[in-house]
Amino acid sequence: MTDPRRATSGAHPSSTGQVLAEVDWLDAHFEACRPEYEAMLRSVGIESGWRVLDAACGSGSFLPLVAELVGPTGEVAALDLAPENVAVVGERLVEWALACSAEARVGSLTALPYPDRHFDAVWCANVLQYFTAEETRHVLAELCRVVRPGGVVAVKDVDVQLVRIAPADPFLVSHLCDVSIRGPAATAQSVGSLRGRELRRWLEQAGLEAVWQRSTLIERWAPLRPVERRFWSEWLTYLAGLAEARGVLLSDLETWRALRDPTAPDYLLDHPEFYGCEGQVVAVGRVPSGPAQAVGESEQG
């Protein structure tokens, strides 16, 4: 059976076949998101002289702030399971000539190529949606085992129940939410990215400690800059897709289905009154000086 996520277009696969995973993608919703995320990595506590890793990298924008934050005395480890991501990094790492010792590599998350205690901390955004909750249990143990005790693990993602776009029906995303993690299309990724919200909570039952979390609405406002208008237009285009391919109702498919024709004289993204929110989460602990930690050093014996 095809598997909706390739059947739909605008899905931005990367070479592993997760969706909106690919550069081009990755770069313009960084840029589209550029301040929020990069508050977001700065609030998580990362010092100078720190080796961190930003664990499923992804195109590598965040590794210049992490560079910065870190210091010329720190060092930044990049991981991403699709070779061509970690290509593009090898290069933009060459031509950005970071004040610190930094490095590219292929790797999983499920199996990190890191000895234990190796890291002070590790930024790991926007991927855990794309596992399993007993995957994403896992995830978190092997990045909980790859820092020090006392370091910090940060995780971000997206809550796309908090996805509201204007003027349209405030249920639009809602409804399509609903049919994707009860249909008998829904996948990993439907349930993950309704996950956000509950980060701390996962972040607490992989034993960290001094959780805290934090979800920040990401807010864009007709007329929208041109990175904004591409990140929105294809977002929405790879929504409308799994709209048609999970069954939506039919009032809803026939907006879903106007936001597939950019140049539509009508265009939604178009309006003098259009307005887009995402949410995005931030989760940070500390992983434990006593105890605690053996226990989740055991756990991947």
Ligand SMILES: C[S@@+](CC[C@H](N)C(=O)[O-])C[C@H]1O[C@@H](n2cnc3c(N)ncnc32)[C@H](O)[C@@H]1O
Given for the second form:
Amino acid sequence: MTDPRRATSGAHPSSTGQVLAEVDWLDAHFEACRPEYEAMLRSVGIESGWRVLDAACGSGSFLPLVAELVGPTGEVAALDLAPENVAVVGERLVEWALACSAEARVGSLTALPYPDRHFDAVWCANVLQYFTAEETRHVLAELCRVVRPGGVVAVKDVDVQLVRIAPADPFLVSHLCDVSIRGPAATAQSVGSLRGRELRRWLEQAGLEAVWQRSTLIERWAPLRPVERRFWSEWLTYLAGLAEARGVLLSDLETWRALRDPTAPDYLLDHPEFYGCEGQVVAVGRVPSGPAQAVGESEQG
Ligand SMILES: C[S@@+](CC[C@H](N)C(=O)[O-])C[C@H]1O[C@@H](n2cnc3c(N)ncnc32)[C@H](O)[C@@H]1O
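Go ahead and give the structure of the form predicted together with this ligand, now that the form predicted on its own is out.
Now the full complex is given, and it begins with the chain already shown.
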């Protein structure tokens, strides 16, 4: 049985109320996935000397690599909706003393506080999942607006159906996705957590050119490193809470409840054959250089 004193929601909300948006959680997720996450950022084509925006920067984990890619003649800007996240990023920028100029500010992707064509590239990781379809269209138009013609818009997001755990019923996560996305309890975020697979189409519809997309499976096997165990434990606790709230099959519920108790003797993450996998998707496009402007063109700036 789950000890209710041990079971947490695993929701990690920021002050804006958005789940999985709080600094400690974001740090753990990044560290557990660092090699794959950094490879994804390296793949998008950021060049030396560029001015780059990390849009929805969270705890700022990607910033040192962005700074490395743009080099000392480049510039990095970081923006996030949650003031406490921006405060942490501000402290980290002082501590890191990056080689290029860097600043962090509070703001929303829905109304970016930058002029048109201000950046050479934007990197926007793990945030489109929070938005409705209409908001996503609007945010992509904003990202396009602040990037110069020929510059890069790069987005990264999850496809929750690529989450796989073993040893367990192979359809455990699929059943949860089904009730979360098609059931009456569906939310913008549960629908958005499948948006990863469509990112390429979203960028094409935003008017970007030369669009490509690549999916990465982030696979971990027992024995897990402590940060991987922490990430997977909290992630599964969160999913187990959703399973409870959204009414999965009773047979699945027993499994999910067991996943909420990291102290249980038969806890899955301590199984010698534990396997955990999540799937992340990067899509990249270029703002058109010709007279036909991207959808993001506006009177701002
Ligand atoms: C899951 S975190 C991802 C953070 C970071 N990009 C990363 O990958 O580690 C989502 C972040 O988006 C921020 N966010 C959510 N809605 C936003 C908005 N409308 N404008 C700017 N930031 C937003 C949250 O505050 C949170 O820091």
